[in-house]
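First comes one chain, alone, set out as structure tokens in the form predicted on its own.
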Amino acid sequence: MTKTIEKKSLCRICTAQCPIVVEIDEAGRPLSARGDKSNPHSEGFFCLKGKHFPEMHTSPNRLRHSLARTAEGGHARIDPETAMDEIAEKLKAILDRHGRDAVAVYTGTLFYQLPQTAAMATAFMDALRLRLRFSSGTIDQPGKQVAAAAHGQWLGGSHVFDESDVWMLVGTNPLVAISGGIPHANPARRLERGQARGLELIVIDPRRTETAKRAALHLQPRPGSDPAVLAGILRELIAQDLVDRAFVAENVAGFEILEQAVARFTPEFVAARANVPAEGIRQAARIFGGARRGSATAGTGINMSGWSNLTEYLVLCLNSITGRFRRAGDRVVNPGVLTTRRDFRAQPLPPYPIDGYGKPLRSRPLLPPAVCGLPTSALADEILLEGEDRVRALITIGGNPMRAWPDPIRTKAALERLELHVVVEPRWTDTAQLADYVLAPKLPLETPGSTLSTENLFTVSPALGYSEPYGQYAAPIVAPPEGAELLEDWEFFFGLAQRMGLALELPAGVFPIPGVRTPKTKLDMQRKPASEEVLDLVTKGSRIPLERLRRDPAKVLFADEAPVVVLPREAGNDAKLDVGSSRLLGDLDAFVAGDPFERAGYAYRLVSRRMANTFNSVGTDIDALTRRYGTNPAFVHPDDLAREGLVRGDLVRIASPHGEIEAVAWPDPDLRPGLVSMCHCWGSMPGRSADVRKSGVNIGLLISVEQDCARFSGIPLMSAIPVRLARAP
């Protein structure tokens, strides 16, 4: 009988990092997860992608080798090293000749689950002084950067969930995504108890999502209709006097702009524009605004549907009219474990810019850069741009822009044009087949690893990141794969940096912290560092220090440590929050005017979903994942269905003013009448035949980069698209 042992981890699939145990066989290779039974933040939570974790390792779709293209056109096993010394070369010919604008990078999702390549690709492109970064961020949640600099941070950090009184939460679905509001361990859990202690849930979104079905009020608004019911519980806080005066005064500019803003917005009026009931307007602001303590935060599903700034503008005005956050005196309940150390005052960090990051793109030059980065809907266009100013060589890490980015068919036609696309990746991907190079890396459990990606996350918004003091070092537990030659994704940069003569300043961190100076380390660059320096680095100025998460890692609760408060305001310091930004509330002008959306012989809006067992494009091509519905299915509402003369299993086409795809039509009844509803990142390379019920559908062919883009962002409408349905012949 061959003997296993069993060793604990971190599932690395996507933000929510659950701590697992791993069986290990005796050559070193991981055969099965299990969630940690014996971890006290997660309680042995874990899904379905976790218990196939291992199977990512030794999947036969995984890279063990780097590969390059070859002059026929195909790909050949290539050795890192040699790969790094061409990359490095033809990379250096290109900024010689045609200066750093001819160079772009690209990071998806799982860039930012990878804190060491995250700060050592920085460092890279901070060498370089790159200015074409790109990012997943601004086709997913880039109202989040722009509201946040339009209305400012506060200092002493929001409330937390296992504390409060009621939680609102807007497009989002936490317990199917494992993030996006609840605490992302065991959030199914940490729901339970909170109701049971008297937690009030309301769910503002056009799904009776899994999470909506626990709702103490659940408002299923018209898609794209989410500004109408945010300024409507905006003005019902207002006019039934469930406003935080005391912090309002103290803290909080352009009161009287916002109550001006957001006066027409009755009950009536909202139950108008979004299809909800009027009184479920009134019944959200008594809920929300009679609370003690809780907070509002909002998903992709908003952020992807026209109104991304807008409408994370007005939650964040939520939150700050009711003061929900933290006071001098009052203990910090996760003071931080693995990110920087800093202090939590009673004080706004005020208002930033929004944007006028520097000169816009050639193909979109009435779009000044903003603070949530470059759109990434232009990145195809300025590839395939005419002339000297375009961009010609592209370095993917952590994503997969063929099945990510809106309109594949343009996303191909750029990916074929470059004169070098480098991919960090480790599965033949459609993107991978397109590379001139493709680095093949280790994959988590062959590396060191910690949580700290996911605790960082409290920097994009409220609520996000962990409710608790945890932090947990993940030491490499298996070997790869026997005969394969592989990096971790970080050696890469720096053994591009150290041939193209570059010094690197290493980053801590994975995201800026607010009002805190980011510590970094300059790098020797005659030795490369082991990959446990590397992690040392990117904690470095933690508040535990991660050397004793290595010496006791049965200890990942960090509560019993010193407390630390929120500090008072600074003597001096008369900073405030801002809830009457012109820039952003005169959107509601264009609100009122009507569905800028709407198109005439389109009767269905296709809205966006997660699915439980994929994240992303990952698991995709993992059979057990897949099995429930076999692809992404176009969910439908029954009667939709019966009046299109549908069922389940037919295929249906699709069409939007942009383009056509064919789908597997399935049943959801907690569906809104009118929706379609739909899983991003599926599908097969276009321009080749598939069989849609074995690959799925990619619906970036139904999106448009040049219309219906939101301003700053450019981000277009990914979600709430206007559709029509037809039975596919």
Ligand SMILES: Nc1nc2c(c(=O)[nH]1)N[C@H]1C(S)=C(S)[C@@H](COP(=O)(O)OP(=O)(O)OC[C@H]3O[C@@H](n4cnc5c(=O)[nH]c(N)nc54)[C@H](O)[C@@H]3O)O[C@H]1N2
Second form
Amino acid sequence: MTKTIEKKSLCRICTAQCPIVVEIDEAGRPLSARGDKSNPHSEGFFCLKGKHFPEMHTSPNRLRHSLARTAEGGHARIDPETAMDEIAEKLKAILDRHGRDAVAVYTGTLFYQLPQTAAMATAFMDALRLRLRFSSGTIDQPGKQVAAAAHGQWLGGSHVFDESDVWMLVGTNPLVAISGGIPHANPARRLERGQARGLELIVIDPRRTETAKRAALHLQPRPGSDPAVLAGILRELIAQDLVDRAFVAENVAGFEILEQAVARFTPEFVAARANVPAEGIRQAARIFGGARRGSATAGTGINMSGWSNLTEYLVLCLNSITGRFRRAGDRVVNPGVLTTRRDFRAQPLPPYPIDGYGKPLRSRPLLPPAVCGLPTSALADEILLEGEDRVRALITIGGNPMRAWPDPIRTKAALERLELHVVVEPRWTDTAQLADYVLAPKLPLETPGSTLSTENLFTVSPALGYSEPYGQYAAPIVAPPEGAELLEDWEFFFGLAQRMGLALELPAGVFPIPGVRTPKTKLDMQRKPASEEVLDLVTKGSRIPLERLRRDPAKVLFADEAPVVVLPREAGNDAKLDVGSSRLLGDLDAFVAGDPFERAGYAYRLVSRRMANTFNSVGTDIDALTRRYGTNPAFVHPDDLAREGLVRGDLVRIASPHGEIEAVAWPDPDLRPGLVSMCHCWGSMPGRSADVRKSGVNIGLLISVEQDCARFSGIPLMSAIPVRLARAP
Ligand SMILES: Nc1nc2c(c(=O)[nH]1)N[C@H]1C(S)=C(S)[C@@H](COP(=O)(O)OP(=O)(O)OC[C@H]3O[C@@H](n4cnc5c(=O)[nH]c(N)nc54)[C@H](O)[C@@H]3O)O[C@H]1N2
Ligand SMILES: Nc1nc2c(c(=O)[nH]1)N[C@H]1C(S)=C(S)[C@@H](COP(=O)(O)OP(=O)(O)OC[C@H]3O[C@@H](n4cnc5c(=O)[nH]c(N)nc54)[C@H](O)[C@@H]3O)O[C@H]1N2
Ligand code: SF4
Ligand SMILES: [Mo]
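Having seen the form predicted on its own, the form predicted in complex with this ligand:
After this comes the whole thing, all chains and molecules, with the earlier chain placed first.
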């Protein structure tokens, strides 16, 4: 028997960042992982993906060195220093010739798991004064930033799950996505404990999800009809006198406007539009408004089904008119561990502009850049649209555009058109295969890390981030594979900056904190800092110094520190939250006028969903993770399958007004009839023949980036897509 040792770390596949124990063999190779049962925050929680996280470090498919495109069109090994020399020179030439708008950066989901990289890349883009920054955020939940801008944010913090007696989840399935909504660490157990305490869970989802099955009330609306459901609940809260009048009088503007805007959403009207029982709307209001503490929060489902901004805004209104916030003198449950030390105050950050942040993209003249960032759905067009000032160079990091961006045919054409595409990526993805340079990074077990990214998620929405003062440092515990020549992701940005003569100022944190000035550090560009140093700078000014976490890795909870309480409103401050934003509530008129996404001849709607064992495109190439279905099946209600003459395993042709795919049919009795539910980020390169039973299919082929895109963010219709089904010939 070979001897193995065990070391602790954090899984970095998804934002749950579960504490894990990694088994390492005599040669220092990580073999497998399990949840860390001794960790008081997660209590051993982890998932099957996490078990295979170490293998991603040793997999023969992992890129062990960087690659550059050859004159013949293939790729050949290049050492990273030479690659950076060449890339810096090419970037400089493009910038000199065409200006800064010829260069764009796309940061994907994995990017935000790497605090040092997020900070260094931001410093690099700032130093370049780079305007064209795109992220996966605008094809995810961009309505959150839009709604927060229109509504304002409460600087005292919201109620957290563990203390709440009601919780409402709209278009999110945290028991599978483990992505917030219910705190990441062990959401099922937290829910169980909450319910034992009396918490009532309300879920609004057209699918009877793993989370919905445990709800006190599950409303299963037609997809895309959430504005009706939420407006109906708001109206009932007011009708049943469940509004926190004192909180509203002091802190909320626009109440009468909201009251008027939702007046037409009687339970009967909602029942007809959303196809949920009228009594369910009354009951939801009774449960939500009757509780003392709680929150409503939303996920990708409602952001992708056409009414992203409006729905997220109505969710915020629900929380505000019921006063679901911490008040002066309340103890702050999580004052932060690794994030910048800050005050909590019982006052709002007042609304700020939704859009008008610079000039519109060439390809989207009617879409002024908004607070959620530039529309990633438009990036392919920015590359393709002819003109002197088109995008010619792209840096992609922590993302996989060929799988993730809507309309992969257009994406492929765009990526092929680029003069320079640099991809920082550990796998030989479809995207990497189209790149000019692929820089192979070290992976998390090989580099120092921390929980900062996930902690920082509180800035994105209430009910995200950690619900207790938890923080952890993760030391590098293994060396990269023998013979590998790898850089840490952040080193690439530092290396480019050095070569381009840029002076970098490194910001602390991963996402900016509303109302807080982030500490910044000027870097000595002559000397590359050590990774640990960068981590120190990224956590500079934190409430608990990172050094304490390094010194005592067993201590990960800091509830015993001096309590932090919410301060009273500053004298003379009369800021208010706004629940009467005409720019957002105006969408209710368009909504009432009819369903703009309906198309004659397309009887079904395809809704988005996540599968438990893969994370976006990560894991779709690992047998142990794809075994259950082998593919991303098209889940359909058994009655619908029967009507279409299909049985499990048949190939079904799914057509939208934009495109067509073939998928493997799979019965799902938990689905509302009339729907197809499918997971994204599968499939193969467009134009290459592949077996959908093995490679799956890219549902982005059904999505148009030109039609049915939301205001402000440009997020396309990625759920509730009208489709028709037919047996594949
Ligand atoms: N295992 C796993 N975990 C993941 C991911 C993964 O791929 N796999 N991806 C990660 C990422 S990038 C993200 S952003 C998060 C997302 O986390 P979530 O937002 O929780 O994602 P889903 O689990 O897809 O849940 C979305 C739900 O919305 C429902 N839905 C679809 N259309 C509508 C609609 O019109 N109205 C309503 N009310 N509901 C609708 C779907 O049925 C689905 O249950 O998950 C993260 N976690
Ligand atoms: N049709 C449809 N499309 C969707 C969605 C949907 O529901 N339906 N969901 C959308 C959502 S919510 C999102 S967030 C996007 C996801 O969009 P992306 O973020 O673009 O896609 P991912 O597959 O998550 O890409 C992550 C990449 O990071 C790489 N990676 C892993 N570890 C590291 C590392 O340490 N360093 C570096 N540099 N790279 C690493 C992985 O190998 C992977 O290729 O997709 C969106 N697309
Ligand atoms: S939920 Fe699974 S994939 Fe996500 S961090 Fe935990 S173990 Fe890793
Ligand atoms: Mo996402």
